[in-house]
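Given next, in structure tokens, is a single chain: the form predicted on its own.
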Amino acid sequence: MSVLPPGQQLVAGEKWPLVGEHKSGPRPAIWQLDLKGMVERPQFFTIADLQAMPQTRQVIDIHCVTRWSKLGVQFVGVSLRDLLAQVGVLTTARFASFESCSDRGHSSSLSLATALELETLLAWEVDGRPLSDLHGGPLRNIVPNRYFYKSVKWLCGLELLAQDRLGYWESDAGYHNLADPWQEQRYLAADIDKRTAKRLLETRDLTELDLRGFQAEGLELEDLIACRAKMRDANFRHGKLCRANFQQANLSNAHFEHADLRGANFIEADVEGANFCNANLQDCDFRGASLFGASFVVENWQDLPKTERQAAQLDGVRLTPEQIESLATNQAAFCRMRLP
């Protein structure tokens, strides 16, 4: 089996891209994990309580849904199995909901059997250092072999349930509930019929619409307006999108291969994991856009003849040095070579 799941690319070893929410909600003076639901003895655990239990050290690979991976990350914490042994699990418990101390109070869930089988860890240390607030400290559940949105930052609650309860990323953002990177279970498509899609495309105004997985391959959509639209995993391959306005749109994992995007506006857009291979990006504006995991050329381009690199045209593209450095190593090298 390949080290990397399909569609993923490595970030440089020292990088850990910051994605999702960037800070927790109001923090309590003493951090506690509220373990509740279908357990025999619901109770609160402080970080000190957890650290007094048998500690588990795991080396895992992080796979983000926005197509970047970071390999061989060492976490220390208490295993979910050991923690649940402290409280007793009722026979009616079927799912585990992990709750965040974030401004939106978001959560994510797994079947209890899956969470245990994958050896879920409640971690407070990474690579020999306390887990930072930026990456979910002081406590984060770590779920190996699942996209990392299942590993909830700022973990403050764990509830066992008889029925599944979808979290924010799954119910509101359209992320796949199973999240298996080896199956590329990234998103669920929005529920939109073909007639509605046709009408929207005729107006060329998709402003603020939720159109996950939207299919627009090969269409002529010059001057399209899609400001603030939610278009994760949308398909614009081979499309004609000159001067399209995607300002502040969410286009994570969108497909723009072979598209004509001359003069398009991606200011402050989320294009994490988007594929621009062989696209014409002449004079495109990416100022303020988030680019983690984006592709402008095939991953092994340096070993291939120019005719096989599927390289995007970058003449006049507005990208800052900081944005270029956020890309995977090979992608950054290509952009540095093509841009002044």
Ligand SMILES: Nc1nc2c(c(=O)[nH]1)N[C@H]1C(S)=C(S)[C@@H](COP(=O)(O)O)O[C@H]1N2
Contents of the next structure:
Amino acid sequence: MSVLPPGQQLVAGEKWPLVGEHKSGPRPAIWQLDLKGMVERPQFFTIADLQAMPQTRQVIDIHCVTRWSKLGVQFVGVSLRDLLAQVGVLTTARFASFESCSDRGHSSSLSLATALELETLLAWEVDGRPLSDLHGGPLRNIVPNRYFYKSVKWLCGLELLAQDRLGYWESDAGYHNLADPWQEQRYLAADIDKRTAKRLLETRDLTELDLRGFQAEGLELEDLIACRAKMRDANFRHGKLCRANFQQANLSNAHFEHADLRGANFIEADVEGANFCNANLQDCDFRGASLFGASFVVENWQDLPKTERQAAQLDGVRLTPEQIESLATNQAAFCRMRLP
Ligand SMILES: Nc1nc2c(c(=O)[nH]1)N[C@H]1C(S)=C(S)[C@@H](COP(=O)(O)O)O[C@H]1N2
Ligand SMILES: [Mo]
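I would like to compare: after the form predicted on its own, may I see the structure of the form predicted together with this ligand?
After this comes the whole thing, all chains and molecules, with the earlier chain placed first.
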């Protein structure tokens, strides 16, 4: 039976959100997987080569770090175990780096032991259809029981390494390298000392700073300027943030529970997975913001008496119908009720 890891919510119906890059880079005429590094017989495999191997069919649950989950998705591909059996693994190999032919040259890595234990799959088919280009076709790796950033789209390289090589999200954005959704291994906090943090907060100007995981719980930060700041997973719970300017900031998974955000600006901000339960969002502007996985009320609000719903105050909030549709089912229903 599938259950939802802590802090995750279900996507509505058949929805499968697109996260990160939306297309591969320039495509080779014939797609090939370059299997290299610490293997006995490095080799290129075409999709047809892979499809000629024993095929594995696996039903897995997708858990994105920005708090949406999609359960029971069926993938078909070749298991990492079967593929590696073809090339022979050298005893020095301890990590596997999955590499993408994408514009940003994405990769993500796992310890080889973990990748095998989790039954990593190299998949070309999903729910009976070829994997679409949007979702990483013709080939992506699928790592069950890890946040989905470990599953690289447009997979064209697999390198076995003696030492780990951090992937794009893990090295550039502070995503947790272990990525276990059951332990909520989402992000690592930025490395910033308390003195610096205090000085920054006194200026109330965080423009463009990299402050993921920033701790600002309960602080008085009216008129804060945080345009384009990188504040994934930041903690603003119980904060006084009237008129704060978060334009184009990255606030995915940020915590705003109980915060006073009246008149705040979230224009074109990334608030995917952010939590606004019990926040006062009166007159906030969310035009152009991306909201997938954001919460404005506890997930099971329909079953609870009004006083226990921890609902955000939404009077005068600017949210388009499209933005509301992008929310998880229960969240969208709540917003539609409050913002007719
Ligand atoms: N090449 C590549 N692979 C990637 C990403 C990306 O931006 N580029 N994003 C990762 C993240 S964060 C997630 S949640 C999933 C999203 O896959 P989807 O767009 O098919 O839902 O792909 C992962 N693999
Ligand atoms: Mo993600």
